[in-house]
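Just one chain is shown here, as structure tokens, and it is the form predicted on its own.
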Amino acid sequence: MTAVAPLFADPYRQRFATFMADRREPEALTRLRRAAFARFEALGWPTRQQEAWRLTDLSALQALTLQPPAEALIEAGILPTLEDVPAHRLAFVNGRFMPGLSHECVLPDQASIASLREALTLHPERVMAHLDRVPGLEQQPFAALNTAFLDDGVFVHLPRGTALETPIHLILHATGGDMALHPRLLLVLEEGARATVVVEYRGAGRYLNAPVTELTLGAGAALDFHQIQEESPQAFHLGGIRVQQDRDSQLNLHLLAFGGQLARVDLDALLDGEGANCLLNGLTLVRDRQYSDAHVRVEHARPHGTSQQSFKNVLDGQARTVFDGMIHVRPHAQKTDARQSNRNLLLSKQAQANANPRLEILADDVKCGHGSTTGFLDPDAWFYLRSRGIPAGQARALLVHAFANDSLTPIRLTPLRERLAHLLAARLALDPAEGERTP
């Protein structure tokens, strides 16, 4: 008799059964969880035989025995702030909302900013009307796991015409311990609503963070969304972002990644209203053996839509990055203007950047373009700075800063932009032994 090797989904199956035992929640949410777990089982654990995952090595993550999140307490002083700016601040530690570390400002009538768990308790019908309704990420198994195991997160609902002048600051901190986190961020802006959101993922130790963010923008809505991934060098971040935009809506989405042993984001944006506009701005700094992966799909479904993608990577040591970008224009999405750019700066001959920009255009009256560049620092520019008496290490840092700082310029929230500039400068500081390294 031949023994059958267990499927990798088996431990997740037992974990899901334990997670679902004795849960008290809306029946609609239970059905949603079970459907999501069935989708995860159908998709299976990603392997490098799959095109979307062929450059993403998950063997180190697969070898871990991940545990449910543990309760932990941290001091407020280790959490970042938006200095001198009042903010609606929600803090989470190991996936659990921490009221003592949070701060709520006065909200306009009918507006809601709350932990997802609280919102499901107080207004389940309002949450379920939007949860898991944005299309995209259907083939992403970690997005399915997130829906199956979501326990807490953020629910933001801004009614029609609500202009939220105070930024929303969301902090999700992990303390490590081989645990799996599945935070869910659900943001709904109805017609004409406006908001600025800053999301920060931070942590220490080794863990899996698999968040999913859903952004729904009604007609004429405007959202500045910033995601900063500054996690532990031992962390695994496998996140997903889904966006749906209605007529004349405006999204400025900034993705900044500095941490993690392995970090991947899958982003699906659907411009489903005439005149919808989105800016996708990404900056990744990786070094040593860090790995960063961005898969971006922007789908233009209606006429007169515009999208601009700009993703930059700075790589040192034996770091690796992947950019896989797609612009898809449907047959009736005439007058679309879509651009895609990926630029990679290599600071080491051992670093490797992979780029796969793509277009699928099914309309005949569009302006679309894409491109990718990969290279080292310009030796002439470096020599020019050296000839002016600037030390080698400082000259190198200045050139790298000039390349990367362009990604911070579009950020309109000044305190955040300044803090990120300081972070960028700190990351580019060289060890004394590196001071004479040439481009």
The other form holds:
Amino acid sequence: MTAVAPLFADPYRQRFATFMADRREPEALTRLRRAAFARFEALGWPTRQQEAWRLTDLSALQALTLQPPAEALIEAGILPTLEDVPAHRLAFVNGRFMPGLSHECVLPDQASIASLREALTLHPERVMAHLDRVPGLEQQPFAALNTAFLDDGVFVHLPRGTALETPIHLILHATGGDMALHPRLLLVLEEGARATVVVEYRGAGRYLNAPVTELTLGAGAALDFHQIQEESPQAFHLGGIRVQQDRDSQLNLHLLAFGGQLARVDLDALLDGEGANCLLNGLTLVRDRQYSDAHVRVEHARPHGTSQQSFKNVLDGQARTVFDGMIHVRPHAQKTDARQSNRNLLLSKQAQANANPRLEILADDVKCGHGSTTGFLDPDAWFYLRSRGIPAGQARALLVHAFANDSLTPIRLTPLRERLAHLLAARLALDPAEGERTP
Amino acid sequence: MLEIRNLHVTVEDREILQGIDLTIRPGETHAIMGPNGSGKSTLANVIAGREGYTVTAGEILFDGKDLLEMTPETRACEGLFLAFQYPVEIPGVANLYFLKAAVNAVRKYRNEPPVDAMDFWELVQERMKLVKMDESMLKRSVNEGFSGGEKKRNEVFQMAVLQPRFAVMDETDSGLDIDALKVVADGVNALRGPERGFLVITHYQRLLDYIVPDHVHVLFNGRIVRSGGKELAVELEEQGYALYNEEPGRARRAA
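Shown: the form predicted on its own; wanted: the form predicted together with the partner chain:
Time for the whole complex; same chain goes first.
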């Protein structure tokens, strides 16, 4: 690893000392934090000389003097809902759980859905048995930083065979003020458990949100996980997702990204049991000078695993996206079926989509495929629609919608899918400045 | 209703149309015939407003209005329709949705309210029969996976729903077997009337057995070299276009 960037590490060391002072928590957690902070210092602040950060320009973030989270009040009305679908709803403002904005539903026996802070108080052993146990993101300094500074978040533990019918709806709202937020979402589904989870990141003003999500799926468990990233246009989002799947488990993971001046998600999925299956479905819409980045690694460690990655980006203005996707098949993971697709649609000649699809296959009896395309809207299709009377802007929106909409189709939670469809339509109600755009 | 005067068009600095004059009155059906590379499709595309063509001289008037000043969508809203030689596949846009968007765009242009859902559905049902189209095609994406014949039928179906005042049929017969050709021709004929004009562009006389034109023009090397009645099509079928190759003063052009 490259040398530490000392100018940056020092303020963090100060911050960490302040953070640790008078902290009352399980000793194991303190040890975890100290180890994580040491790892953060060893990794250092990412530089663009590192391959994984080559295109991620953090200088605007680095120039900020980040502040610890502060309490704030917000109107309940600005938070999104799942319409008439009842949900276990946990709302957070600036990383802190807000019971007044949350809603509890009846839980199955032994199941736990709580704020991380509360869970650490009520049953610390249960939390500590799972916290920071999912491998992955070892080289990601912000993931280490999250463990060092985690303060609140979510602990979901579904024991063996628990089928949670009611979706879990997590809303994390930030109010700006250059705050640095490190929420931790810890979800553990034991053997045969089932759940649907919606995470929504949103906010106003400028802040850094650096969440880490850990998903553990026991044998035969099934999880529909949706992450809707609608951070404020000034925000920085540096998120990490770590996934570990046991035998025959099924993960449907939907990543929808719309916000942030700079947003990056690093995702490591480890298929660590025979016949594990994961679907990774990503859709990003960016415009103006937004930067959006997805670094995805799917690790097939056992035979008969299947994975499908579909990542789509729609770029307008001077926006930039990165898709860096790796499929890694270990030597004994025979009969793996792994697919990866990245499609980028450019609505402006100034937009830039970067794709880096990668395969590393060390087994000899597998099916793996990947593909990446980048292009403008089809001018023939555009003309065809206009020749029937449909105005230029509407015709373009129709075509973009057609491109993006099939990323919403696999979302089974109807009110969410419909809300996202509306969001998509609203984002595509493009302004009439035709000149700069393509085709 | 459509007046083309001294139209010169270049594509990438090559002059494709070299002075076209053509007047089509309401109720008339004109056929333009010509070999490959004569400029037939260029004429259709320039009328519809496709990009990539430069009009270097001349004008096209549609009911006295300057057509070349209008965007493609304005032309359509004014009542112009182009049946494409190669209809475009548009994955993810359902045929019915597309058609309704088109109908409502035209209505909005005319300051009319959006079409009533029931009225629209009835119109669609009725017009589908005209081209013997299966209802399942409405739910499918526009032209996606359609056979050649289905695509052409879909063009005529759209025309039947949009009810333009003037339609250009660009080689609608190409790639059709005789049964599909009859269906398409029947669809066009059902729309013919005293207020509506047609410009039928074709390479072969065959289509004109079914859509019988009032006037036939021969387009060759970017010029209309001959005009006549429907009997001209028969004559061309017998003699081919070779005759025009030998006309003095006309350079032969490879398509």
